[in-house]
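A single chain, nothing else alongside it, follows as structure tokens in the form predicted alone.
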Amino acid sequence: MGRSHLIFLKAIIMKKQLLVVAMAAVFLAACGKKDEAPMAADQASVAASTASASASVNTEEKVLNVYNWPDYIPKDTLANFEKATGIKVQYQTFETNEALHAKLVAGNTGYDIVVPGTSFAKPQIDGGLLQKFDKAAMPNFANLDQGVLDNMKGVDPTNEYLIPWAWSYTTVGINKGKVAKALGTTPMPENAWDLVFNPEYTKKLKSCGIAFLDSPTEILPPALHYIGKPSYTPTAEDIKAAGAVLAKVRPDIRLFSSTMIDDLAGGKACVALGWAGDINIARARAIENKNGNDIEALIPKTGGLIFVDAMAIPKDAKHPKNAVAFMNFYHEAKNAAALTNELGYAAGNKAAMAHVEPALASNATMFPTPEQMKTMVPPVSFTDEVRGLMSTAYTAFKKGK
């Protein structure tokens, strides 16, 4: 059989498959109860967008290579995507933005999707390390929260390189019972940042363990914020001042952690400088393991530091259409809601809120109030110079020099 005949037959089969999907969606809508009609309509939308995505990638090898953070994906997402599209996903993880950035700079990554923090993404875009995605092939782009997209425009002004995976904020997490016991008669501070940057508190809390994220660009910005300096655009003198603050609490720090969820949930630390989303995961894990429900993410009086982790396609990606298909699938409303329902992170998807469990949708540690959001520091990209200065200051801090 000639190649032209094969192409003709594939086209007929594809049309039949799309017709079957559409008819099934209509049948579900017609047969459902009256109050279930919105759900049926949503199923039809999901089916149509999935079919559209599948049709757009049928010329590529059925493979997708993803590089993401650990503990950061709903349990059924990959299996459901593979079932819907026939695309096999190879999924690997990294621990820090620095590690991902080094891979991109080295080139020949082998990945089709990476998930950088937006504070690192601008030099990656400007340096030609990422490519634009095909927005026309992503109907679920319409589901995205415009507020989150606007927050990303300082890095990606036209929203053509980055699609939100999740957003949260850097803050302080505590085990309430252990912290109360360690502090004794000392009351909780008005500003939660004091728990990790003020020696008056850290000297008492070191008995139950203080953990910091093990990354210069996660620790220096909050320290700068604490002393009233720009978190992302500091001068060399600003960074020196932040280093002096860190030096005073260095003897009280137990862990520099790349496994913050387990360290907090397992009791290795009672105080953590980390991500609100991870602190919420630690709380859920502690409850599941019957270690209590005392873990809580705090919102400091002066605000946390917002971050957005975003999907991007490396310049050398071999399967960019498959990448777009996955981005589109991930941002179907129910799929995006799964990230919040299972992991306590917001996906930056407005349509997903209808499917988020009510107790989570009203949880201010996941979705801060408008008043709390006004105190938050929005993400800004680091320059190479600032990143280098932060790395030097952080190394000195860890070594206690």
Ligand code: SPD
Given for the second form:
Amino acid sequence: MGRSHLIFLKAIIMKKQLLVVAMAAVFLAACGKKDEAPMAADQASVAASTASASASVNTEEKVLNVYNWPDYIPKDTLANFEKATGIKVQYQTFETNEALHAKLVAGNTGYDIVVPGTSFAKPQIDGGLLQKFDKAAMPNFANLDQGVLDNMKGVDPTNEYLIPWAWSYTTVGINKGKVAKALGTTPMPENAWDLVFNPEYTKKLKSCGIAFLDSPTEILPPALHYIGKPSYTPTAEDIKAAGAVLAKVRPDIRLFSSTMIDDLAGGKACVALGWAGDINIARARAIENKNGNDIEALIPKTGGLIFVDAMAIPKDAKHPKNAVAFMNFYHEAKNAAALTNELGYAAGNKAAMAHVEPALASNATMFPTPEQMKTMVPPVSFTDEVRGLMSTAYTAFKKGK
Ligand code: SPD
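Output the structure of the form predicted together with ligand SPD; the preceding block shows the form predicted alone.
Every chain and every other molecule in the complex is listed next, the one we just looked at coming first.
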């Protein structure tokens, strides 16, 4: 290859890197803003347009099949949607992106809405596993947070396949009392990731129970981040190095679970590598149960890993119009705010902020400050090759080999 080709290639690579950095910056800046004036959406007319958007042209049978993560929907959302539209919702759950991805690849899922993480969605879009949604039938698209939409553009450049469900970050959660007791005279580390990746700490915390999410693409990315390697675009060598870090703490990990809310809330685990939103749910559950467990989602000094889970319509969905009606309903400002008010997750809906309880809107574990956002790792879609390598490394880690 000639020198001019090399310079050209280098320029393209640099341009791409700049684009990724710029997009990440836009997302991090936008998501960290709590004082944004919510869009002035007229809720009454939005509600009316929801009904007319779904009713005027929709001749589908009144059924909607949704496949989502557990503990991720406000308690009245489905009943309210059914009441407003007459569409009956069948709702099922999955626990990992890997499980959902395998179903989409196999085809004939029977679902009308699925909720992949954006770190998995690019190959799903490129592979023709998802279909575009009808944006014209979704007036509440205007309520969405442009920063979140911009971030999703790395995966879905024209925002035609994915609509945000929620975003949060992967981090470390602790039971404050139990951790203080297990650490004894050892002070809390400066970097919270040490609690799950540094044997000096895990050896001590083993006695009160360390829980890890149960999925290669949830564990390898934070381990890579811990050793200063790219979380989503590592080399095979990087993954090997992260595997070595994991191997050292393996004897100290008691639980593997992607629904660890009750383990944390009930005191079976005192430390969790989990999602800030779920750790906040565990906190609320422990308070409700008055069991004395004081749960806290930490914000590591070096940052957590931001994730965005997004609604999408599988290519062979039988009720795509009902799916759009639901997406639109979910993003009415008050409905989207219920996700934060009840479950502590942000819905990526700017108009919703006017309805979010002030104490939650200023809770940094739900809406990190702009300063904290600067440290966070934005999501990037994995390649099939990276997913394969992570899966092999994770199996070895779990087996303790
Ligand atoms: N309780 C529901 C949690 C859903 C979390 N999805 C996280 C994906 C992170 N990669």
